[in-house]
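Take a look at this single chain, the form predicted alone, given in structure tokens.
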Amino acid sequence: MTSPSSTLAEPRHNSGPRRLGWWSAAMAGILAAATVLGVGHLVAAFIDPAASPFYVLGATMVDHTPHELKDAAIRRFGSHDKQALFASMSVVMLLGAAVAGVLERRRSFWGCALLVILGGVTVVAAMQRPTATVLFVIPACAGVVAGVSALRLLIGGSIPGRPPVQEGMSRRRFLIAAASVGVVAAGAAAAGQWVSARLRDVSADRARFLLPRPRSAAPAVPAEVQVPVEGITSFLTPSDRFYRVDTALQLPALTSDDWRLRIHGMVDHAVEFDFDRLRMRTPVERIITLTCVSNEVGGDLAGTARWLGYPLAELLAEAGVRPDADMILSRSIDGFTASTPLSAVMDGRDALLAVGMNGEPLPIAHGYPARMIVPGLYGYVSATKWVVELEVTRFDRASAYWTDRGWADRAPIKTASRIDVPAAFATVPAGPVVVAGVAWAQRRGLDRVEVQVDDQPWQPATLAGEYSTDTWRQWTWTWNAEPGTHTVRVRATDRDGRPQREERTPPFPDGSTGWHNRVVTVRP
């Protein structure tokens, strides 16, 4: 009889070469793809962070996403839409990488070929980015070389044609190799972030940025502008709660020393501003409400802040705008463009090149070191962040990022109203119930806000004080609530006598319309 110890001591040999299992091969593909992204990210840190393969693919997805999906993502995730995109991208990449590993297991070099093809697609996408140079091909190429090497390391030793190996050793070798590749991929990605931050330390630059004193400060906010109702949207929106919707998957790394604003096109002469030249002027401070065109009826993609900036009309006057121009094509450092009606900048409203927000330098996510603010227009035609170029032109000669995708080229903000209190599907006691919210009709002002319960007659709400026609207003109404389930609606009418339309329409192509409502249960 053979003892157990002698059984364990006997080496077991395969009758033929062993391959990795399906799951191990899939893991090898995932680690190889991670190496592509990690190494590519590190190399991009020395060239341009926008050339990172992960960001290239993400930006390309954003550019080619139908507006229906874009609106759905913003509706579902709001300012967290980019995290949702990253998550969905990661899932797709994981599946594709797993397929590459399985292919490599079945047929030598098939998985590597798939990585090379995907790398080629990334190179083509990188060269189509608005700020691309010939150097944008390097990160993806370097990443693919590293990824193919990693895949061959993980699977190459266990394919047919290689000498058979002891099963236990093969597993140990794979685990060691897999751990090593994972460390390299993660380390390269982390090093890329570190290098990029050190080469372009925008946070430190912002911390050193000194805001100039305005020649005209924003008037103080009167007490009657803010109503004392718990749960209502505050008149001023804190910077860290201000909505963010843009196409930038990573925040542009633009310091105040590197920033330049070029004004050219249909002007008497092109001019360029840096901060030394800009500080020779004195800014103004204004409180202005911004609204995103993707804001659904009742949505929260609107906010009011105290902005410090230089009047755009004065900057344009220095270049000398030609009389037949009717549009400003603004461009961000990341290539995003917006088409702003020239009349909206030159008609006396507080259109600004903003450098400050709520008493501090612009947050990086909101355009540091400089952005546009044009009251009365949806952000996609007026609020370019990280702005570096203003081309004076005409609507019949040029178009912008979102107008190329079917959105309207002129987009004045529509009259809107929203119920904040009570909350959706709230349960409240019978008796007096405060209904409250915000409404806006920028550049026109509000004439009235009305509230309706079920099919009862519309009742006038009490409007809080008006700060200016460039900001929203709070409103309240006291409802003598009776037990049951009720639908509460709100509508606003501007000073031109135009009420909100009852029919709801989606944001595309020039902003949503419709009455906002809340279903509320009243208990006895």
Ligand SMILES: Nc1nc2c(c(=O)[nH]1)N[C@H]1C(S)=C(S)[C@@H](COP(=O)(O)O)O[C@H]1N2
Second form
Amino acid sequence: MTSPSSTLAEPRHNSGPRRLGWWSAAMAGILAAATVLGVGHLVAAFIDPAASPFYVLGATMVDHTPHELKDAAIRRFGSHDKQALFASMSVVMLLGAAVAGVLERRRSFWGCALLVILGGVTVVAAMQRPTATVLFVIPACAGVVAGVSALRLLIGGSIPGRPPVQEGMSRRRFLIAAASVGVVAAGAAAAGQWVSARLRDVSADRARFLLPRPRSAAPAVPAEVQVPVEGITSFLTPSDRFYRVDTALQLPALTSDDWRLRIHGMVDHAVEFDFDRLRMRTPVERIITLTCVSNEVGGDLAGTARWLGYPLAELLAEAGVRPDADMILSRSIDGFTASTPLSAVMDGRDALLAVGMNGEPLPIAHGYPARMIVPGLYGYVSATKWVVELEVTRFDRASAYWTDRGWADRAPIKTASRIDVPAAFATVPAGPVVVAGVAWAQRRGLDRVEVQVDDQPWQPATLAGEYSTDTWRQWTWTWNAEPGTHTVRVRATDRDGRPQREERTPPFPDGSTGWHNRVVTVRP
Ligand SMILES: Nc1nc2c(c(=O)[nH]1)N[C@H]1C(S)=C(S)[C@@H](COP(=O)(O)O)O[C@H]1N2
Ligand SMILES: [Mo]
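Return the form predicted together with the ligand of this protein as a structure block, the form predicted alone having already been given.
Let us now look at the entire complex, which starts with that chain.
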């Protein structure tokens, strides 16, 4: 009788049937997990891209990320926060998959059992997705069946359906099998992407989308709003440089033909708009500065664009809003929700169902084919992208995506100001130095912006022209800089007379506060 220890101690022949090494086992586990994901992705392409195990796991992680971590990710990676999340998720999955391979090598079926458990977790997560149907169980299940077969093949050397081969396979056969599994996994994932794109070609739909003409164009942008200072934030933000913040790991693929907006809840009669019905109305065009609550002091999660859209108040009027309602719960095709005070939509400000941005259909990442824009409110309580539903309700009856996670349910944009030039830690020659940036206090407007160098008295900055109280405003100040290292800080005061608070507080739960400053070295 051969004891396992003596078997291990004996040097093994390099070719011919042998037991798999640890590294090969780990690799087999990783390939099996890749098969789960790849095959699941392909099957999901025929059902709903949102049911892909990739997306399900990622989106579940995004939804359960504590806000401290989400803030940290946005602070560190800005609009790339999701790539960072994907990368960390991949590392965790690689480790789990490698463990499955090693387990399977130790004891047949243990690794498969781990794959089945992970697949089960994915199925449960899939069913929790806001847009899930029973069909959402299929991709992960199909993926697990394929993944288990791959693992059995690579580690047991067994062909699925036949009894496992005791001795495993030769190195050569293992490499061929591993390469084949890898090709199948990658091929399935790629085919899934291809099928998804074919079945729902949103880019082509967007390219065909005809922008309606506004009945009232945005007032022309006067030259005075833009000062000729290099490095200052331009008054209008080009769409491709506009910040992007959302929970979507995979952009929703919603064509204008498929899009509907259902208005229901506390209304006289529910109504549903499609683009044919929407196009019977004429939109307006407005320039509005959108701001994210996650913006840190001095941060760049704000942008100004020319939005083309239908006044929300008019669309709501068609449904007839009941007098005791006080909130609009807007819902995106991907399940994101925002709770907007009804008063903000009805008080005459330019609250829009936007379909155009900077003279083009909305970019897909910014909500194509339709999103909300409400001046004066942070995006998370107002700016739902890919919006498909407006539920008229009450704050004491309903809550939304971020408010469920502890963020404030009333979130007007706080007054903010930022130094754009000189750049951080810049070195400038002594003498007159232009200090410039932008400031905003949407709805209220700015009364003044002031600049302070070290402990010297605050000096009034010159404000560029005001386009409207719903947009940011540039400011400049000429500093007679003396050699040395100096701290330059800025603060704005809104027209209610409230200056920005000095105390720095983080974005959670209703927006950051604090003065922005820059350390500048002046050389003689
Ligand atoms: N569907 C959807 N809409 C959304 C979000 C989201 O996560 N999902 N994020 C909101 C937040 S927090 C902000 S700040 C704005 C950002 O809009 P932008 O990406 O076009 O700049 O979108 C809002 N609309
Ligand atoms: Mo945001």
